[in-house]
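Starting off, we have a lone chain in the form predicted alone, written out as structure tokens.
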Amino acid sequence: MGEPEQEWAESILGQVIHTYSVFKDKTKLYPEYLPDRLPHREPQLKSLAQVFKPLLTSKSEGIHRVILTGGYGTGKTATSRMFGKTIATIAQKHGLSLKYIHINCYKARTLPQVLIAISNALQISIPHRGLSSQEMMKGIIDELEDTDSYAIVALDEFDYFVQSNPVNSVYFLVRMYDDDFLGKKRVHFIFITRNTSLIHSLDKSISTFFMHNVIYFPPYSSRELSSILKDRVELAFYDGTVSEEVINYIAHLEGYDKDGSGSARTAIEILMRAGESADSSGRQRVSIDDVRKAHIVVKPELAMLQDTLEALSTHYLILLLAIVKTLKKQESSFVRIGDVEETYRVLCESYGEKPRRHTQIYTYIMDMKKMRIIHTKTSGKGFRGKSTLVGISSAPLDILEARLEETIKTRL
């Protein structure tokens, strides 16, 4: 790049990077952060503690195992970290060795999987293959034993984990103390979910086990919105760069009892992008109409759906893409899988990635569909010949097309 060349791309760069911005921390906004608190949810905390005290107390003669359950956004997730994170600390005073592990089930979706996975996390070396899921838990058990510790499991979106596996490997996870494992219970878990009606529906062999101990969490109120939202800015923007008004905005729209979403990730989120909307303004105060323009683009659905998107695979991504833009090209509700292939294809070539086989596209499909990113149905009227028809209801496509294409990017 010549000198003029360079000095214009400067001048260009330099108008974003040395510009004001509203952000003084910008990650505290992030879904990944979790904060030095939790509002609302001491009496959450408390009851996990109740329910682990023997563990430390008796060092565990018993299984403890607890159900989180809440819609999205109510703090399930960074309630049981920062349980599992405090827990080990005051275990370690009490010279008990305890380790948490956290599992997410759209990442390790299968019984070996997340055995894997807590075999990894606890840095034990397993063969990962022929062994026999009773084998590979008594390895882990084995080494726990060896070592004098203890672990808590929380297996996060645990309902996808019922919904794509056997029963017997739900029964495993639940009852795995029942036959094979005697001795001090050394592993206990935390089951995350969104709802409990998929674990009512299993066997009462295995339901009455799961509802033993049921945590509810509720979604948030406005005012609790706000205190969250409060924190928040406190942590991540500059003093004066938003005010109270535009806090109790934001908490106004998505206050459960001002029949909002009750979600604190949407709020959270829709707080992150009215500040980014400030700054591409080059304005050094967060508006009204900067939280208006960030609601339409934080949808609720888009925002549920991010969690999925950064567990899939480049593929999957890539493919829900093509969806996305046959959708958009034929413009219509549903549209073969056919279509989608080919502009699938055609998006491979362009991100320099080799496409996928049918069948391996028709499994993504599937996995999709369970995942309620993607619907199907078979076709009817309209379309020559049955196959089968692909369509999105979760989020609008322009938008979901964006985040997609922005994933992809930085992903690759």
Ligand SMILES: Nc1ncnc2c1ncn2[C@@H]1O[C@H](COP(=O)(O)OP(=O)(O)OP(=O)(O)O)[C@@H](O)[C@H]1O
Contents of the next structure:
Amino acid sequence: MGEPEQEWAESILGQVIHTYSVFKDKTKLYPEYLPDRLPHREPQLKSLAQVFKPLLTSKSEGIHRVILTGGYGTGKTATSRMFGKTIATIAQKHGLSLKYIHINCYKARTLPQVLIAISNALQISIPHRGLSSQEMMKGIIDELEDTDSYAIVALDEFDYFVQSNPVNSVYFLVRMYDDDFLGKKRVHFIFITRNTSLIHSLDKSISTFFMHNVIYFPPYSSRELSSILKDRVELAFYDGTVSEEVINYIAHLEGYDKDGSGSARTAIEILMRAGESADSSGRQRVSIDDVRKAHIVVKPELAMLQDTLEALSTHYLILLLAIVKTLKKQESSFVRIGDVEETYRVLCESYGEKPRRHTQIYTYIMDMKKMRIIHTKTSGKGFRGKSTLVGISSAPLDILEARLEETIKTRL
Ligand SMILES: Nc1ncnc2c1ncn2[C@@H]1O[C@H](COP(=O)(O)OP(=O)(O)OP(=O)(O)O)[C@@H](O)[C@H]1O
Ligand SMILES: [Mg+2]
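Now show the form predicted in complex with this ligand, given that the preceding structure was the form predicted alone.
Time for the whole complex; same chain goes first.
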């Protein structure tokens, strides 16, 4: 028997340690984890292969450069890394020494830092002090020459580099071989950037080059996000903890064709936070309300909802409350307007208010959709006939319900 204090502490720690978790392996949801497959990025991978193929086949004399562009969380970094890893392996099979070097320009902020990062990755020791950029680059190329090797350097967050460095440094990298460079070209580049407008503001010769060598990463649709999330759920969660409804709901929130930004990063983060929310309340399944909670954590701007509520007139609030109550009662992510109207009429009665007509209610719903308080979709399978369905993404239902009841009470 241990000391009483120790037993006490042990039992508290035990409560945490022995508690069930929905996660089998949470690290599979971390941003730095590179999955084995990247669904919906086959075209971009193929284009990359197209650009660098000559390096494998003909010991090319040309210089290969490409720019990857697209919004936040659209898979640029992941695709580039996957390409680099794979092309290096394939090159090896061809008896060719090809190295892929991924550099984040947030970390290597200046030209000398970029060059140091390249030489470190190649395990070249060149003195960092007292050398000009030209001399450092020459050291790198000489080393590649001596070992008959090639390098593909990916400069990630390159927009940051363009913004924070003198234009000469940018030209140095982009135009590396422009000055009658003799011999084989050993260093090739992938430039990764969220927006291309910065690059268009550069010298015309550079911007024309970039225009012809762009691989675009469009934002993900909700269907695409569904399949990406499904893969991750299998890797990171225990069976049966995340339903298809939860997956589709997150995909709907973030899908570019719906209300979202089309970012896989945000979708995966919502999935992770929703799992944490289920864990912290000791539930063995992730619920739609866990997703709502996670959504505001990940997108704090949704907390601004309170201000929006203040601005709405009372019948909007009663209608919104009716939506919340119907969603709660049916425990689903979307409900039919017909069911909402029924709850709305009951609420009006209890508040002593005269209910508005159907057409008016429909207008209110469309208004609130525009204000992004609710979202709608048309019913598919599982509902009789075609009708409009409404859902709420902006707040956990309990919190929203309490706030609405409070606000309505003070109004009436
Ligand atoms: N097609 C995909 N399949 C599976 N996971 C993906 C896919 N696209 C992106 N991801 C995942 O989403 C997250 C964000 O992707 P990534 O970091 O590549 O985006 P990005 O385009 O570089 O965004 P940013 O511009 O913000 O850097 C990563 O965890 C990545 O693994
Ligand atoms: Mg990135």
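Every value quoted in this text rests on a predicted model; they were computed, and no experiment measured them. Take the two forms, find the largest set of C-alpha atoms that superpose within 1.5 Å, and that set is the rigid core. Residue numbers count along the first chain shown, from 1.
Fitting the two forms on the rigid core leaves the C-alpha of Thr27 displaced by under 2 angstroms between these two forms. Once both forms are fitted on their core, the CA shift for Pro39 between these two forms remains under 2 Å. Annotation for Leu235: C-alpha shift under 2 angstroms between these two forms, rigid core superposed.
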